[in-house]
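Here we start with a single chain on its own, the form predicted alone, put down as C-alpha cells.
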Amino acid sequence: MSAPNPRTVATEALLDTLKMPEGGCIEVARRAALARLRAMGLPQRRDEYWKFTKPDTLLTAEVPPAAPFDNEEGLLFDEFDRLKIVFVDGVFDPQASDDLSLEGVSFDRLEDICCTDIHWAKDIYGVLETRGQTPVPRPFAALNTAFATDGIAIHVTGRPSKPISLIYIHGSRASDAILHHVIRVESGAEVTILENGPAAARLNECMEIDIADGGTLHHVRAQGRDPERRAVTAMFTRLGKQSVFKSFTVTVNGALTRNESVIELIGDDGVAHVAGACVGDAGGNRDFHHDDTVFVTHDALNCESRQVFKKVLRNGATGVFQGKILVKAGAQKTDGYQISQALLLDDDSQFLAKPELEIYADDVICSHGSTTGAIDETALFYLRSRGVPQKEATNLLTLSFLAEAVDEIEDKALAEDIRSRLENWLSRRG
C-alpha cells in the first residue's frame, strides 16, 4: 500500500475547512477551479516556483495570529479625491464606503454576481486565472476562484473623474480573507485603481483585469504596515490592441508577502509595466519575507513590457524576485525589459533572484538583469564629508535606489505621496 501523497493530504485538509459559495453565473467557474486545484495540489517547497518561499503558513487551516498595527499616520491616498470601497477583514463595509456611483463606471459586489444568471463578469471570472495556470501552476489563485467570499466587479466604459480606491482594513487577529476582483476596461476607457491596507491576518487576493483595444488601466497598491500579516496575491491581466496597463506596488511590512503578476499581451502595440518598491526590516524578532513573481507573455506585434523591482533589506530580511518574459513565435518587434535589484543594509539579509527570458521570435529587444549590493561607500563618504549625518545620508541613498521603481507611477502626485511616505518610514527606522 503506497503512502499518502503529502500534497494531496495538505490540499484536502485545507479544503475540508472551506465552503464554496453556490449559485449564480460563476458557479461553473468555481467548480472548475476546484477541480484544477485538486489536480495540481497546493504548493510544496520542492516546487520550482516555491523553492525560495516557504508556503506552510499560507496552507494551514488555522490562521497564524497577526495583531492589527496601530498606524499613527493618516491613511495613504487620503489627500486625494477618490471613490472609496472599504473591506474590513475581507468583508465589504457599506457604511464606510462611498456610494458606488461614478460616471463611466458600474459596480457589482461578488455576492450580487452569485445571485444572477447573466453578468458581464462571467466572461472573465476564472477565465484569466485559468489561462495563467499554464505553463506555471498557481494553486492559490485557483483556490481563490473557487472559494472567494467577497470582492468587486468594476466595469469601466468611460473616463471617470477620480480614482477608484479599494481600502482594506485589518481588525481581527485571526481573520482569513479571500477576495476576488474582476475589472473590465472597455475600448477607449481609462481608469486608475488604488489599493491600500493590510486586509487581514492572512489574505488571498485575486484580481482579473481585461483591457480592451485602446483601454488604459493604472494600478497603485500599498500593502499595509501590519508586521505580522501574511498575504498571497495574484493579478491576471490581458491586454488588447494599443492598450496600456501600468501597475506599482509598495511594501514596507509583513511577515510573508507573495505577489504574483501574470500578463498577456495579445493585441498589437500593447504596453504593460509592472513595478515594485519594497523596504524590509526583520529586526525586533519579526519576520520579513517578500516575493515578487512575474510572468509576461508577448503574443502580438510591437508590444512593450517593463519589470522594475527594487528591494531594500535589513536585519535578516529576505527578498525574492522571479521574473520571466516569454516571447512567442510571431511576436516580432517586442521590447521587453526586466530589472531586479536589492540593497542589503547588513550582512544578515538576503536576496534570491531568478530572471528568465524565453524567446521564439528573431526581431526583438529583450534584456534582463539582477544585482545585489550594499550602500555605495563612495557616495556615502561624499555625503558625510559635506555634513550629512550617517542616518540621513543612508536614507537619501536608499530613496535614490528606489527611485526607478517609484518613477513607474504615471500620476506624479501619487508618486510624490509614495516617496514622502517612504522617506518618513525610513527616517523613523534608522
Given for the second form:
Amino acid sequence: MSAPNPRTVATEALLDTLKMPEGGCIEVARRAALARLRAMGLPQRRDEYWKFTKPDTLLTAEVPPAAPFDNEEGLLFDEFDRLKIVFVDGVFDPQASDDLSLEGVSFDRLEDICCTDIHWAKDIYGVLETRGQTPVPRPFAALNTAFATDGIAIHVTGRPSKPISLIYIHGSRASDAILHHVIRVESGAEVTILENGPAAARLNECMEIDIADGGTLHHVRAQGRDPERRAVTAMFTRLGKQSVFKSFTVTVNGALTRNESVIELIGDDGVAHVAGACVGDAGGNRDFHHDDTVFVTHDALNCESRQVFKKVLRNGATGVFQGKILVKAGAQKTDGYQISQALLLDDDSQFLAKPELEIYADDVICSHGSTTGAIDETALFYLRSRGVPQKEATNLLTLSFLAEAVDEIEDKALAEDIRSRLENWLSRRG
Amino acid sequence: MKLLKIKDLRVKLEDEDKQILKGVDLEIGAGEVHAIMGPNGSGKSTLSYVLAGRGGYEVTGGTAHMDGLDLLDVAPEDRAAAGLFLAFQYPVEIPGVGNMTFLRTAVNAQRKARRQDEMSAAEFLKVVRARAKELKIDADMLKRPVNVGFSGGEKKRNEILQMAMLEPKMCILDETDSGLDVDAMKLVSEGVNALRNGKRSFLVITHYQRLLDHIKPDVVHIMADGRIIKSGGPELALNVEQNGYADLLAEVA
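Return one more block: the form predicted in complex with the partner chain, after the form predicted alone shown previously.
Then the entire complex follows, led off by the chain already shown.
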C-alpha cells in the first residue's frame, strides 16, 4: 500500500475543521466546489503559482492572531456619499449598514440566497470561479465557494446614483472570515463598488463579477492598515461585448496579501483594466509580503486589457507579481498591456516578477515590462538642489513612482483620497 | 565683499581615479555676472555640480564659501536654502508631481529652513502666475508634471521660473543655452536679466559667446583641464568666438 499523498492529508485535515452551510439553491455549487478542492488539493510551496508566496499561514486550522489596528486617520472614502454595507469580522452588520435600497440595484445576502430555490446569482455563484480554475488551479477560491459564510449578491440593473461601499471591520484578534460576493451588471448598467478595511485577522474573499454587454463596473479597494492581518482574495470577472471593468487596489501594510484577479473578455470591444499600488514595510518584527497574481484571457475581437502594478518596499518587504495575458486563437486586434514595477527603498527588500504572454492570434499588440530599482539619484539631487529636504524629496519621488497606478482610478476625487493616504504613510516613516 | 569664494578647489570622481578639477580659484562679488567658457571636458559642469552638492564626486582639496557659509560642508538642500541655485543643463522629468506642487514645495521648504512663514496658497498662486507670464509659461505648463513632455525651450524656461520663485543670491546657469533656438534663448536671457538687481550674482557656463550677447557678463573666465587659465572682460568671449580655444591653450602651455 502506498503512503498517503501529503497534499491529500493536509487538505482533508483542514476540511475536517470546516463546516459547510446548508440549503438553498447554491448548495449544489458548494458541493461541486468541495469536490473541485479535493481534486486539486490545497496549495503547496512547490506549485508553480505558489513558488514566491508561502501558503502555510493561510492553511492553519488556528488563525495566526492579528490585532485590529487603531486607525487614527479615519476610514478611507469617509467623505464620499455612498451606500454602506458593513461586515464585522466577516459577518454582515445590519445596524452599522445603510438601508439596502438604492435605485437601479438590488441586494441579497448570501444567507438569503441559500434559502431560495431560484435566484439570478445561481448562474454565477461558483460558475465564474470554476471557469477561472483552468489552466491555473486556485484552491482558496474553491474553498471559498464551498465554505463562504457571508457575502452579498448585487444585481445592477441601472445606474445607481452613488457608489456601493463594502466596509470590512476587523474586530477580533482571531477572526477567520470567508466572504463571497456575486455581482451582475446588466446590459447598459453602470456601478462603482468600493471595498475597504482589513475584514479579519485572516480573510479569504472571493468576488464573482459578470458584466453583460455594454455594462460598466468600477472597483476601488483599500485593504486596511492592520500590519498583522492576512488575506487571500480572488476576483473572477467575465466581460461581455463593449463592457468595461476597471479595478484598482491599494495595499498599505499587512503581513501577507495574495490578490488574484482572473479576467475573461468574451465579447468584442471589451475593456478591462486592473491596477494596484502597494507600500510595505517589514521593519520592527513586522512582515510584509504582497502578491498580485493576474490572469487575463482575451477570447473576443478588439478588446483592450491593462495591468499596472507598482510596489514600494522597505526593510525586507517582499513583493510578487505574476501576471499573464492569454490571447486565444481568433482574438484578433487585441491590445494587451502589462507593467509591474517595484521601488526598493533599501537593499533588504525584494521583488519577484513573472510576466507571461501566451498568444495564439497573429494580429495583436501586446506589450509588457517589469522593472526593479532604487530612487533615481539624479531626480533626488534635482529636488534637493531646489531646497527640498532629502526625506521629503524621497517621498515626493515615491509618490511620483506610484502615480501611474493611482491614475488608473477614473474618479479623480477617489484617486486623490488614496494618494493622500499613501502620502501620509510615507510621511509617518523616518 | 565677495559673495562666492572658491579657493584651489580640487575634485575627483568618487568611483574612478580621475581628477576633474585641479585647483580652481574664483571669486564673484555681489551683483556681478561671471561667465565660464571652455572646451568640452574642461570641468565646467563638474564645478557647478560640486558647488550645488551632487553626489559622485570627491573633494580632494580646497574650499568653497558663499556668504561665509562653507558650501562643501552642508547638504544640497541647505545650500539652496542659503541662496544657491543651479539651473540644470538637463532638467529632470518627474512624472506624477505637478509643476505647481513642486514649486510650492520647494519655495516653502526653503522658507521653512530660513525660519520664515510658509507662503499661503493664494499668495503663491498670485506670484507664480505673474512670474510665469513674464516667461510665457502658460497655465497648462504649470499644471503638468514637472518637465514631462516639455520641449527643450520649455524646460529651460521652467528652470528660470524656479529661479525667479526661489529668489536666490547666487545663480549658476549650466549651459542654459544648449538646445535653444534663437527666440527661446532671447526669452530665457530676458528672464535672467529681469532678475539682475545689483545684489544677485550669476555664474553663466556656456560654450558659445552668443548667450553672452544677451546676458552681458562683467568677467569672463576660460577653463581648461580643470583650471581657470585666463580671466578678462567680455572681449575675451569675443576672442574665443573668433579664434577658438587653441590659441589660448597654446598661450598658457
